[in-house]
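Have a look below at one chain only, the form predicted alone, in structure tokens format.
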Amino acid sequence: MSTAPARLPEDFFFGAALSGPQTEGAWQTGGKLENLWDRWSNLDLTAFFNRVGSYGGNDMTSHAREDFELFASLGFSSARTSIQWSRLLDANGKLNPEGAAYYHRLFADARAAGVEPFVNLYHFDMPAYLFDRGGWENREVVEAYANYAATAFAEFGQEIEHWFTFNEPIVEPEQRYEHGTWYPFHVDFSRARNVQYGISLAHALAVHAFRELQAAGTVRADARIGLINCFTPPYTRENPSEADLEAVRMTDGINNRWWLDLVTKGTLPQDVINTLKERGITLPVRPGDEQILAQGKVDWLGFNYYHPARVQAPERNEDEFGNPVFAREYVWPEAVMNESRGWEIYPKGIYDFAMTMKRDYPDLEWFVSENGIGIEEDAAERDEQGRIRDASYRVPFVREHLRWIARAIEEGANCRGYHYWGAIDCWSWNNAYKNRYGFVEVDLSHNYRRVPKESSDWMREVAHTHVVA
């Protein structure tokens, strides 16, 4: 790709991506209930890097106004965070007044800094008591989420313009139920798909509640609702076999097309459902579900992008647990890796996704809702002012992704903006603070002090000029 400066449209927006459970802290204040991350932290703190559990986040509760002012200083006009279900509602599913006041203050702090809050409703943080009742496998919990969503829309409907039902709805089925890497460590492909189906119904019910409340005037007329997912553009080896292409189809179908069809057509991809059934995986479909899913069409979409999916035909049809296997990893010889995270760095994937959207879903607006690079030894070098010298790796990462976005827009992609993940360092699940993403450091040794890094100067210039040099 050309190294010449690229220009993004004047109405292209820049912003920050964050989440409630990874930033707020204050885990036992204001009537907040235990969520699954709190539970895992309490059960086994050694599972978290440097024994840093969910309790602190990055203490945004104490730094909210400062953080939004930092976002504004970077030229960011918006920031996406999430409401925590476990903070907004009590154990009876009723509004927790202290939780509601918490988020009213948070959104007011954002607007005072000139930053528009984008609000997501779920970021892998189910209240623990609802997980004990079966989580997304239990229709009562699916309906409890719909009640939570409707309560949030009613409470903040005149404040918030941009809503999202879920962040990365494919991740929780994979991490909690399929790969066994998150509490409670299940390794069951069938249960993972059942959970995925339950989340799909929950999403559609929330969109329906949004539409009804908007029609009634409870939600502002200019508000929009969407879904955010970590779409992974799929690739396979050169000169693929039919089996390799089948691996691509099912990987793409479960991870990408499932959600794209849901939010544009109100259906799930039938070819994927058929193949799952052929392999003994039957979704827990009930009468009336088709009508529920049909309500899941959204106004726009968030695209989280970190890495592609490179797959090839599996060596066997089942794993050691008896789960069906549809693909195995293909290691591309030319791959450039972020060794801290174990993820391939492939900026062109953002362009390829954009072209897929243009071809298959041309009417749907979208934005890059997360993109970023996490580095383990991010604080290894500092300049004379004590700032982390990260420009040599963070700037090229963001620059190349933005250049491919600019090219996609020039070729007709319906991309409206870019949110950088973790613009201020934040707690990242059981990796805690192992990998740092931010343009701004969080100094854990000095009361979560915020210190802009070297890369922040470059990001500020790009956000203000829309020129990617």
Ligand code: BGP
Second form
Amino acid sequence: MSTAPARLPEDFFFGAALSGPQTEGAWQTGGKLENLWDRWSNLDLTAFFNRVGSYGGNDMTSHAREDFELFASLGFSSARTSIQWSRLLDANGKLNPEGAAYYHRLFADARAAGVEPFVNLYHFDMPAYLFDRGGWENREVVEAYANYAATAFAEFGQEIEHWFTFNEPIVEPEQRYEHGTWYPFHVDFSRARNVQYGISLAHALAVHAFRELQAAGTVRADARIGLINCFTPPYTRENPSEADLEAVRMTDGINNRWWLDLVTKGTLPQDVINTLKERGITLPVRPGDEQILAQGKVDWLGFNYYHPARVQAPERNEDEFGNPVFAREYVWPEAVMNESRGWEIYPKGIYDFAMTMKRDYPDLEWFVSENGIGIEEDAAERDEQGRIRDASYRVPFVREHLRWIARAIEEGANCRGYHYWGAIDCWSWNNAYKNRYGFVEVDLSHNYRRVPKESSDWMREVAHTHVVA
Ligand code: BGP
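Right, the form predicted alone is done, so what does the form predicted together with the named molecule look like?
Below is the whole assembly, all chains and molecules, this chain first.
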């Protein structure tokens, strides 16, 4: 690609992506209930990097005004965070007034700084008591989520214009139920798909509630609802075999097309369902589900992009636990890695996804809802002002992704904006504070003090000029 500066459209927006459980802290105040991250931290703190559990977030509760002002100073016009279900509702599924006040205040702080709050309803953070009742595998929990979503729409319906039902709905099925990496560590492909199905229903029920409340005037007329997922553009080896292409089909089918079909057509991809069935996996479908899923169509979409998926045909069709295996990793010899996170850096993937969207879902608007680079030992070097010298790696990462976005837009992609993940360092699940993403440092040894890094100057310039140099 040419190295000449790229230009993004005038109305292209820049913003920050964050989540409630990774920023808020205040984990036991204001009637907040235990969520799954608190549960895991309480059970085994050694599972968390440097034993930093869920409790503190990045202390945004004490820094909210300052944080939104920092976003504004970077030229960011919006910020997406999430409401924590475990804060907004009590254990009877009723509004917790202190939780409601918490978010009214948070959104007012954003507005006061000139930052538009985008609100997501779920970011891997189920209240623990609902998990104990079966989590996403239990229909009552799916319905409890619909009730939670409706309560949030009613409470903030006049305040919020941009809503999202879920962040990365593929991640809990994979991390909690399939790969055994997150509490409760299941390795059960079939259960993972049940969970995926339950989340799909929950999403559709929430969209339905949103539409009804909007028709009734409870939700403002200009509000929009969407879904955010980490769509992974799928690739395989050169000169692939039939079996390699089949691995791509199923990986793409479960991770990407499942959600894209749900949010554009209100259905799930039949070829994937058929293949699952052939391998003995049947989803817990009930009469009436088709009508529920049909409500799942959204107004726009968020695309979180960190890395592509490179797969090839598996060596065996089943693992040692009897789970079906559809693909295995393909290690591309040319891959450039972010060694801290173990993720491939492949900026062109953003363009390839954009072109797939243009071809297959041309009417759907979308934005890059997360992108960023998490580096261990970000603090290794500082300049004379005490700022972390991160520009040499953070700037090229963002620049390359933005260039590919600019090119995709020139070629007709319907991409409206870019949110950078963790613009202010935040807590990264069980990696805690290992990898830092921010343009702004959170100094843990000085009471979560915020200190802009070197890269923030570059980001500010780009967000103001829309020229990616
Ligand atoms: C996404 C999540 C975020 C965030 C980010 C970075 O998958 O939506 O919550 O954490 O990835 O990943 P990590 O924190 O694991 O480095």
